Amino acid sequence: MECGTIGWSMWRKSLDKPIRIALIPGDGVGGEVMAEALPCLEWARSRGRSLEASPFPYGAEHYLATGETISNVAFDELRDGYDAILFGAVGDPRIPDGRHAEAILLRIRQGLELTVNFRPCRQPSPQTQMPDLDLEVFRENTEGPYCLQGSTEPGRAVDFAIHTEPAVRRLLEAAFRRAEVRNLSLTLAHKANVLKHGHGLWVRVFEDLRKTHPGVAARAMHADALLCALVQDPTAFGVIAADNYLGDLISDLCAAFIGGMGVAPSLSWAPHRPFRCTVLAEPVHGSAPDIAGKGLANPVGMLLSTALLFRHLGWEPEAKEVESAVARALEAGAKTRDLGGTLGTAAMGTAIRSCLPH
């Protein structure tokens, strides 16, 4: 799977200049499965991959220390020095209003315009109960309800969700190019039978892509009858679109038909911005403080976003090794708890690099 084929940028870099990787672990697991990824990088490196990866503090110990989220200097030098984000999680008990995480995560997100949040859902090994499942979410990354705008009176609180044509436009025509590409099917989740303004715009540019996307088995379902669709057979999905909301949601379900959030990737992109730094890869789990600095954390999902962030950067043999990797070592019985076996976090990370090629 080219890296065009799901229209990730297709610049490449002079030979002579390495790619820069910042690294934010963030707070609880967030370091943990962060740790099983940095070999993977001198695993890339060691096979003549140019890269230089540099880590970032900020995360709640930091904000602690210092009350600093991520400041407008640091924002632009990830923006304007980096090639590439490889984020574990933020989020943290004493923190309560997580306003550090939202500050962090969502200043990235929003800040480099990162629309298009891709979610494969793929069985990471062959040998699982639905072996044939290929699905893939994208999700809208940057508005929605969770723009963070609203207010909370006496007796009453009120969120805003926010939709433009232009992130709205950028979100579907990726998710139809993909479906085009790959010759899935492609349905859009939606309420604008409640909702009639905002995704009502998500209907209408919809409609609007399918007449210049003819070839693209194309529908727009309730997300109500989607959802219900979906826990009875997810194979009969291909691309699925949403929103912020609705795609975080769907997203996570689907995280369910190949064992949990633990083991889900993502990669983050903006396919329209200038800027140096436009892709953020990070597994779909959050920061998990009940399970923090017990060494229970399952990895998978992390060194997934990994191999999915070396096929953002044009290096996929390095993709599919580490894919590979990954379901060998699966197949082979390794497994974290959560999957129902007895590893740690360190143990599947070596158990899944013993399987890369040296």
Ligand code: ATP
Second form
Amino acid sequence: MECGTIGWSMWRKSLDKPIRIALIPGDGVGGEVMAEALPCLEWARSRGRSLEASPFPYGAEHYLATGETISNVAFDELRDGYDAILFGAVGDPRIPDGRHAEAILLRIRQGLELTVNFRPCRQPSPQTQMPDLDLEVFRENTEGPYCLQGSTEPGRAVDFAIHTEPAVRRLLEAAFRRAEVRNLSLTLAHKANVLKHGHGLWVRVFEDLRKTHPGVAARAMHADALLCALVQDPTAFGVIAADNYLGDLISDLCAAFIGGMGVAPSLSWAPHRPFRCTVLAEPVHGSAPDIAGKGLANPVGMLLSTALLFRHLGWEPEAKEVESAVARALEAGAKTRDLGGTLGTAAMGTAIRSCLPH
Ligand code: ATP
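Show the same protein again, this time as the form predicted together with the ligand rather than the form predicted on its own.
Full assembly next; the chain just shown is listed first.
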């Protein structure tokens, strides 16, 4: 299977070399949660997986010191020399307009054409109130209103939203195929009743793909009605596909069903470039300045993102082991403050690692 179907093949830029992973901890809690993912890479290596990990400094500190976000040379290196990027988070109160964060994250997502942002939403441990929850959000990751084009004028502000058919089709095709493979329903979130042009395109492509995937129980829903239904019964949904903006909102809401921002993982890829895409694994959460530097961040989202990366690389046993180590640690009562526990970031990471086989 090619990159983008999440059955996911073993692929790499060069077959005879180790998997190369670029580490970008970024800002705030990004570095704290990244520190807990690194031993997992080491653990995978100790099991015979061939990988090399190299740190990159991009983030607020680097920007404030050098004025550089990601240089063209560094971007080319990430694109051509690495199989994957493991990313923490960006955003720093010292740069309140977030220009460095935009430049770094959007450069990576847009520059690498990482159209598909996959955000699974399953309970990280079976001891939960919603064990049947099996939701997966497919968020378009490069366009929509997050294209950052617009203007602020006296008394008037404009944000454009760009939706292109190739990106919409790529995202929806990935969502349909995932729904097909997993026998889940598929719901498109849109507001084509108001956003007639952009979301009209989404609905047209969705209807088109529905014909080529007759086995998928697919429906398009107005996003407001969808949110209401989602809150009432999240277990009634399978795959949810949405543009960048709605996907951002819906997936943060979905994170709340499984314990909050600290536990939600994501993986992004470019389905149209199966053998050349540098994938991006990052937790759903941001840099969380309110808790940064206090050792309070939950590393689960980061570790589950690492598991998604392992699965993408074809390292299914390691992906499963990391996921089940998270589940076992939680079942044993290891919890950070956001989950009602008392552990700090490092202690939570240690508790999870102690559940990995040696
Ligand atoms: P972005 O737009 O960059 O995604 P955001 O505005 O959604 O960021 P976050 O940084 O994700 O904001 O933080 C939202 C809330 O979730 C904050 O209260 C933060 O403390 C909490 N949070 C985020 N990450 C974690 C984490 N790893 N562990 C515990 N709480 C977290």
